[in-house]
Structure formats: structure tokens, C-alpha cells
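In the block that follows, a single chain appears as C-alpha cells, in the form predicted alone.
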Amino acid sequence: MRHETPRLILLLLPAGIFFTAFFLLPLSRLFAIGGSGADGFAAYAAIVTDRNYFASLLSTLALAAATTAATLVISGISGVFLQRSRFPGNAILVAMLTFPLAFPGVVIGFMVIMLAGRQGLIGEIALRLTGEKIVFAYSMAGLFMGYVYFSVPRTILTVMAAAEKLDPKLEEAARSLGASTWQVVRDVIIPGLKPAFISAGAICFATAVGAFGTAFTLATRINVLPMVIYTEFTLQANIATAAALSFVLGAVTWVVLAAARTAAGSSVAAAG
């Protein structure tokens, strides 16, 4: 055992150096900067005591939760169907659904403008059909559309991988006992995919909470925390408050990911 200790330390040393240099030290510095302003470390309480900051936090969390829910519904239905159905063009369809992974947030924001902006396709169609143009790209609805667009590719692959490991014998047994299609979905498929849904949903939520590029492109009437942090840092030169808000936002995201990791575990209903 004594001979294994130096070897173990040597193997863990690169990970320790990386963790210290790129996680521990930057976060420690960020935390210190957040408490260096006129309010000291009381700046960290501003996220709940200041009405504007608290409203932006609630808006950010609500938007991320809505994005996660919509993404899981779309990815769950599409992922299971694409995994179990083989038809001409299946691979092309999967590739198209995952294609947005190649787009940065700014590009996705521009695409939302092209769809739902002042000169967007949706507005033009609505104008011809109803005589009134519909424009929602520069609001929470537009940001929600953009977030769902880039979140679906991140979750559908996870769902497809988990669906491949589901034991079909469980579904056959449920049907043989008289279960309807909905009951099979509710009692067999969804519980079997639960770990995948939790882990993919956590990543989706964390990404939506901290996403900046799309919000920056659409930010006209959008009050989300990443935009507030950007404004405090660049326009107000309030570096301490921006650092405090950034640290709180990172802490919230970490808590969600840690809770999901605990809840998801590592088990799925795998094939025998």
C-alpha cells in the first residue's frame, strides 16, 4: 500500500493542477473581487435585496426551467422515435436535428430575428393572413425560441443513447398484462429514461442560465442575469457587483448540476 501512494499522487497531480489553475484560483479571485466594492461582501446579498437583480434572477431561472421542460418533451418524443424507427433519411434527420451544435449563440440569435423579427418570416406570413405583423424576437419569447433551438441537439443524443439501452422485454411484459400504449410510456419508458432526462435536463438548464450570445443579440426588452452582469461590467464599470452576480449565478448552476448528478445516479433499464 505504501508503494502505491506515490504512484497515486503522481497520477492525480495533473488533475489537481488543472483544477487549481482553472477552477479554484479563478473562483477565489472572483469571490474576492465581488467583496471588494463599497458594500463589501454584502454585495452578494444584492441578488435578493435589490429588486432589479432579483427580478432578473427569477426571469433567468424561469426561462431556463421553461426551456428545459420544452426541450425534454421534444427530445424525449423525437429521440425515442428516431432510435426505434428505421426509415430512409433517418440518419439525415438526426444530423439535421443535431446541426445547431455547430452554431454559436450570436448566429442563433440572428436566426431568431430572421424568423420573428421586424422583417422576419413569421411576421410577414401573419401580416398576409391577418393583416397584423407578429414580432416577438426581441422578447423573452424570442429568447425562449433560441434557447430551445440550441438545447434540443444537446439532449436528443443523450435520450437516443438511453433509449437504445431500454429493455424491450419490460414493454412486452407490460403489454401482455393489458397495459395501453400510454401506460407503457408512463410506467416503463419514462422511468427507464429518467436518469437520462435528469442529466440532460440539468445540462440544458445550466446552459440556458448562463447563455449570453443569443441574449446579447436579441437584448432589447430582455432582463436576464447574464445581460445584467454585462451591463454592470461594461456600461456601469461596477466590477465588484458584476463579480458578485457572476459568482452567485455560477453557484446556482453548480447546485443544480450537483443535485441532478445525485438524483440521476448511473442506472438505466438496460437490455439484457
Given for the second form:
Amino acid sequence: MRHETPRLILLLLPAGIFFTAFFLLPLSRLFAIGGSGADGFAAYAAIVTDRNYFASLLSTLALAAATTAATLVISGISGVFLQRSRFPGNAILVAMLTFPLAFPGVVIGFMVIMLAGRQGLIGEIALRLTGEKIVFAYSMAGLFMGYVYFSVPRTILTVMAAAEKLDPKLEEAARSLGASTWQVVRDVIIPGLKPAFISAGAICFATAVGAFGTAFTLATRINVLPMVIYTEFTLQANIATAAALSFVLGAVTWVVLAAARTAAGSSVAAAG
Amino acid sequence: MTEGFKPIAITLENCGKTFADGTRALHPLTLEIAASETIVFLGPSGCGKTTTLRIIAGLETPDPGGRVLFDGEDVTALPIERRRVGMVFQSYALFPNMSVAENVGYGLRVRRVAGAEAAGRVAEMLAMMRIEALADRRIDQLSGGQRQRVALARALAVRPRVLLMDEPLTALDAKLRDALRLEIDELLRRLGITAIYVTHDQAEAMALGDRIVVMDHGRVAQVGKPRDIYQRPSTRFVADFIGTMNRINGTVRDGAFVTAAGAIPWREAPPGASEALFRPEDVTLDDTAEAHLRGRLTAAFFLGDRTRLFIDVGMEKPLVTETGARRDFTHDEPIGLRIDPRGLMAL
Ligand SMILES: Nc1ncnc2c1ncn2[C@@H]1O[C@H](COP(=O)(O)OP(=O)(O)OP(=O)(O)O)[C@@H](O)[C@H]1O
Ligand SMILES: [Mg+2]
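In place of the form predicted alone, the structure of the form predicted in complex with the partner chain is requested.
Every chain and every other molecule in the complex is listed next, the one we just looked at coming first.
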């Protein structure tokens, strides 16, 4: 028993080194750089005081939240359906779902343009039907579509894995007590899938907050924080502000995920 | 406490079940279950007990031609949520995201029973199952026995027309199983509810059932009161499945059944019987010259209050009997047996 402590330290060493080298050191360095500009650590206040920064922070979070919500709704319904129904082509469809996982943001952006851009499919169809062309690829809506497109497949796979583990007896018990289909969904299926929703939702949210390539492909003026950081960093050479914004972006995301996790009362989710 | 339960009679008409993959789980079965009756479906694994229960519940539809009637009303097309049946599962199937009280009150909630009435009903059910103290517990904080009490309370809270139980005690240890079995028996009699109970444990079936339906490979082997099934099994399968059955080969001659190990007086022997069956309790030890059968002891298990003896009489399997004799038995010692002719059967 007396040798426990040294052994424990020894076992923790690899994780400790990794954590220090790739997390603690860069992050504290980032934090320090954030405070190295002309305004010192007041740069951190800029995210709230500067209307532009604050607006882009809010729109980034709103976009990520909307993406997460839409992704969870779409994936929840289709994941449970795909897991439960056997139809011809089911296996191929599920296998194809993993396809977009490897796409870089640029490709996603390209696909959004093909769908909702100036020459896009949606625009063409709308033109035929209503005589008016609908183009939304180069805006928040296009970004939203791209992120949902990117997040849905992997979330479906997570939901399917979780749906397979749901105990069918719980649904039967609820129905025997008089629960309608909708009540079974609300009281049995959604609570049963909650851990999967939380972990998949956390990854979806964090990805949407930090994604850059898609936004960059669609339009350089989309007001999301990663774009702002890029602009500050490369175009204005405003390194301190870029660092401060990056740090805040990370911290805010972390806080949002931690709050969601606590609210859900679960220890399953990975905080971004 | 028992008001509000209106037991119904249940009729199964030609209810068979063939699953999509071609498995014939149940051959067409017709059965009348009286109001307030406790029926036990008994049989080995895979014989179709659960399938039958699920057809009654409304979780499976019988093959075309089959009908399920509740008090004469055809409910075959009615889904389970509209049948008002109570279900209890082997795995408890309690909602892990709800407390004990919320579980018990769930059926009332989805049926929109008013708050005060629902609360009263939940309290009543918790008291009936003696789990008031657990009302606010989470499900994962309960023992198996407590979980099954919650499951019973939950199923009964909506005043179901019939209570359906699928091996509710199988997951519990032996002592708890006995205690809860007694409690369920009392409960069913007190409530007077029609109950259908599935088990593969014949002791459980004997204790609980007003009638037992013995099943084998998707068919009904025998239906009857526990005593009838035990004493007058109609097939070899039932004879072997329920309790222990001794069998010995021989021929009927002059009012006796003559075997290689001796002759058993049997006046009512069916002519032409080549095999006699009898239960261990119809056998007594007899070392006098009048013993019916003679054999040698192959094994003796001391069980405390009695000793279980296995006696080789030159048949395929040794005969089994039990004795309260306060003495030691030695391997290979000669044993004389007397058979009570009232316990003899032929199949
Ligand atoms: N959904 C299904 N699809 C195909 N075959 C099934 C299905 N459900 C049950 N069966 C088959 O039907 C037969 C009867 O099953 P059932 O569950 O009624 O048996 P049981 O008597 O309850 O057995 P146990 O004591 O093991 O629970 C079995 O051969 C089983 O494999
Ligand atoms: Mg079964």
C-alpha cells in the first residue's frame, strides 16, 4: 500500500507529459500572447466591448446551436428508423453515410455552392417553379446547410449504435400502460438515446464553432469567429487580438458544453 | 383496496403464430380463460409460452384466422396500448429515467388521470406492494426483488383487465423467489384479477395456477388443474416434465404387472400395457418377503429431512424414491420396494 503513490505518479506520467506539452503549454502561451498587444489583457474584454467581435461570437454560437439542434433532430429520426427497419439497400445506405466524413471543409463548401449557389440545383428548380431564383449558399444559411450536411452522417451512426442497445421491453411496458407512439418516443426512446445525443451533440457543436474551411469557401465576409480570427491574424497581422479571440472561442465552447453536460446530468459527453 | 378491478374472461380462438422467418412458434391454440382465473403457461424453453402471452397482450398478432376475445369482444386488431393489460417482465423493464413513484404513476399520467387521484392511486399501490419507503428512489438503487415489486405496482396502478407476467421471478434468487411467489399468489386472490403467468418452473406453476397449460414445441400438451396434471399426465412429455416419474417395463398378467425385478399387484391395469409409471411418493421401502420389486441402491442423497434414493432394477434409468428413514444407506445394498397401486399409470 505504501508504494501506491509513487506507482500512481509513474502511471500518470505519460498522460501528464502529453497534457503539458500539447495542451497546457500552448494554451498558456496563447493566453499570454492574447495579452501581449497594445491594450494588454484588456484585449480579452474586446470580445464583449467591440460590437463586431461580439456579434460574430453570438452568430457563431447561434449557428453552432442551430446546427446541433437540426442535426440531432434529423439524425435522431433517421438513425432510429435505419436501425429498426429492414429494407432493400439498407446496408448500402448506411455504408454510404460514412462518405462525407472524410471531406475537408472546402469540399463541403463546394457542394453547398452546387446545391444553393448561383448556378445551383435549388436555384434552378425554384426558377422553373416560381420564376425566382433562390440563392443562399454565400450566407449563414449556406453555412448552416453545409455544417448540417457534414454532421448528420456521423451523428446518425452514433444514434444507430445507441438505438440498437435500447431495451425493446421498455417500449412494450410503456405501451402496455397506455402510452401512444409519441409518448413512447418522449418518455422512453429520447431518454434512452440521451447519452448518445449529448456526446454526438457536443462534437457537432464544437465542430460547428471551430469549422473554417466551409466558411472560407463560401464567402470571406461571413461573420463567424473563425473567419474573424483568420482576418485578424493573416490580413491585419493583429496577432494578440487573434490569440485572445481564439482563447475566448475555446473557453466559451468549453463552458457551453460543460453546462449542457451538467444540465443533462450525465458524465458521458466529451467537452469539445 | 381491491375495488376497481373488473376481471374479464379471455378466449383464444385458433391463435397460431408463424414468424416472418418461417419459425412456427405456435400451432393454432384454442383456450378459454375464466374471469378471475390464474392460468400458468408452463413448458421448456422455446415452446411458445412468451409468444402466446404476447398474442394476448397485443404485442403480436396471431396468424390469419386466430382471434383474441376479451369478455366476448374481439380485440385481435386492438394494439396493446388500447387493451388495458398489465405486463410484468422478467427483466423488470422499469423506466430508468424515472423514480419509483413516477414509474408506478406512468400509466396514470399517459391516461391523463387527474393529479390528486393519480397521487392517491400511486400511494395505494406503493403501500400494497410495501415499497412506500422507496417512492423517491432511482431504479438503479433497487434490489431485484424491489424492482419486481415496483413493476407489479406499475402494472396494477392502471387497474388492468388482465395481468400478464412473463417469468417475473426467474431473475431472483431462490429464497426471494419463494417469498415473492407467495406474495403474488395472495395478491392475485385478493384482487380477483384474471392473471396469466408464464414460467418454465413447475413448482411455481403448481403453486400459482388455478389451471396449468403445459406446452411443448408450440402445442398444448395438456390443460388442467395442477393436481390433475401431476397425477394424470396425458402424455409422456407431461409426465416427464412435471415432477419426477419412475417407469418400469413389464407385462400385465393375472391382475399384476410383471417385471424382471418382481411383480406389482395392479388390478386396473390396462390390458396390453408394457410400461408402468409411478411417482417417487408412491414407493415405500419394504425388506420383507412381500416386496413388489427388488433392486440395488446406486446412490443416496441425504437432504436433511429425507433421503433421496436411486435404485437399479435393471431398467434404463434407476427408480427414484424418498424416505424419512433415520439410517445410513450403503452403495449396492439390496433394496425391496412396495408400490401403491393407486399411483400406477400407463400411457
Ligand atoms: N421475433 C421472432 N422471430 C422469429 N422467431 C421467434 C421470434 N420470437 C420467438 N421466436 C421463436 O419462437 C419460438 C417460441 O418462442 P417463445 O419466446 O414463445 O418461447 P418461450 O416458451 O417463451 O421460451 P423461453 O422459456 O426461452 O422464454 C422459439 O423457437 C423462438 O426462437
Ligand atoms: Mg419466454
